[in-house]
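Quick heads-up: it's one chain on its own, the form predicted on its own, in structure tokens.
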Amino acid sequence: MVLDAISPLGRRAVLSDTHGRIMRDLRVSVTDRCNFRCLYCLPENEEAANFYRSRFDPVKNPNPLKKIEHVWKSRADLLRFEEIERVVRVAASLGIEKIRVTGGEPLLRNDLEKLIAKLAVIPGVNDLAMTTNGFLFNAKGKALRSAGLRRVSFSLDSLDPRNFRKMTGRDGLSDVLAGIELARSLAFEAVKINAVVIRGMNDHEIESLAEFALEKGVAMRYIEFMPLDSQKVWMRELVVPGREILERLKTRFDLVPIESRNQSETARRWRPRTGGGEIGIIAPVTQPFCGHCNRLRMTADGKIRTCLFSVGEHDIRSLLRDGSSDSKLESRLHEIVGFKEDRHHIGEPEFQQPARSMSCIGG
């Protein structure tokens, strides 16, 4: 690993892996719990069972979904806000610039605005964002913005109330839409909408979701369906390739490519020739972007993941609780980054789906 590069802050060696990628982005999960049961993450409701049952061989696998008794992390297992702040402060001194707060559903963590306030003033953190399903955003949006949250992304996979329930396991579309409206009124630097596209479930809404986002002047992100569900029933044939999504959107909208100098950007982006808003496509399955990945993830219980699809995790919670110095924490982060994978292996014979679902990993 490269240890002689100097961070933009001029203090310590940046976090560089064995493939020459410098880490700039840290995703911080604050809880593994979620109040939704989305088809692509925690597909544990009757709607999900019916959907998958219609796509599995009824003889070989008549009941594709199993009953799962979740054991959520206890409060003692979760990192305290002070511990999260410490990790982010040390990581920022090593060149991390972007922090995204995730879950589970992050707004289930009490007093989240207090953590945001702590992170917002850390030197070197130039971008502080959050991803949420939006169901509770109306109650917290103003406090989060006042605390220093700069960007927010909402999960919105359907604009149809019945289909929304099928995908998320609950009736919450009106609450999410209200949250998006509130975010627009609070002058965030960016408001984004994320939709995971699943063939046969919500792919017929690709155009209507774009139309909604462009009318609102927000950024729309389409994400390919990935093998990160708790039931491990992901099927490649349910993936709608990014190229197909783009072809359909170009048929409806006059889109102009947005050039980016950021090689690590996950989305390929377009804007309408006239009007506001933006379209982005994130295609990790059919068009992997691993070669420029500069991202780390920290789970709510204090494990560092070097890839979304890592099969192993690296503990740092013990260092935060045994009196170890910041210097030791720095060394541990350098060591962990040295294990970062060159790529994920989706579609290859050796691919193994992570033991934890997306909810427990952090988006």
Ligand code: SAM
Second form
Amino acid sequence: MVLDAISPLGRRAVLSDTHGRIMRDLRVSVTDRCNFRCLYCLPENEEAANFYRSRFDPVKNPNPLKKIEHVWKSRADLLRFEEIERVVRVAASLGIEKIRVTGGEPLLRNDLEKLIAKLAVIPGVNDLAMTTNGFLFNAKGKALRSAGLRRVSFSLDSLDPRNFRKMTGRDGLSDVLAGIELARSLAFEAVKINAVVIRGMNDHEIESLAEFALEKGVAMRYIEFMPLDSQKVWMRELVVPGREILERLKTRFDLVPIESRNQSETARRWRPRTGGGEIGIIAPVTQPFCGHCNRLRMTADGKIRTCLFSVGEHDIRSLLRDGSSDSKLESRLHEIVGFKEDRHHIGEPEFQQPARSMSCIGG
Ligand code: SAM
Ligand code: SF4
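Given the form predicted on its own, state the structure of the form predicted together with the ligand.
Below: every chain and molecule of the assembly, starting with the one above.
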């Protein structure tokens, strides 16, 4: 614990880990359910099976995707809005400043705008964002903005309706595009597009996605495919390294780097020399940024994860439900942060993929 680092909200020690990093960012998953089946997250339909089948040895592994019967968390398992609000309030008193609401698909959680309204007024929370697949955004965007949501990131991996369907398992491109348009009209502080780039699937769309985003004036983010899918079929050959993405973009656009003072930022960013817009590359596999990681995650069922790749989780739901005081919750958060891993081990022999997929962890 860094004892001389005091939260701005009072004389409380901030959440610092044993590697000298101070936690500022909490990602809150509000559901483990999803209405998409992205082939890098929940690869479960025939098209995903065909894609992976063609990448595996047909003799050794003719059917890489198994039939999965999801056992979604029950309502009672999920943290209630009041419980999430309490954790965020306590975490903010310990120096957490940024909250990102995510899932699963967060827009599947009923009355999400009510949670946003609660989180938006918590002292110390100076950034409130959401990551969504955007399919249901048209129905909710206005209410979320009015409730105090500041920034929104849309997952959009393809601009081709057929490829979009292959990647997400849904005919949803036009709804997502309409959602992005709505977000642009609602004066969010930032609208971003996230694309996970997969070799042989959507890497031919790298340039067109950038053109689309630059033209719309929204920030584009490319994300390397990480071993966090539900079927554990990730393979290194499918990762398009961030450097390769950048080289490709530089042949099309005259890009200049954007210097950042925030070392904990996950994206390295560029902007076109002329005109607006911004492109970022998030390369956790080939250029890890663990040394400056200031993030914690809370799953929808109330487990704190200190790393995307943690193999263990730390329950706090029981504390929320057994009458424990806020100061007990504070101590527990300090204790948990003490377990934060120094880095991930992707690519090393001892690497173990987490049991839960990205959709359950909350990306
Ligand atoms: N359902 C929402 C969405 O897709 O935006 C929010 C949750 S999703 C798990 C959050 C982010 O994780 C998305 O941007 C998605 O593209 C990303 N993601 C999911 N699985 C991934 C993987 N295996 N590697 C890299 N990014 C992944
Ligand atoms: Fe796709 Fe997000 Fe759903 Fe995962 S949680 S399947 S990334 S939409």
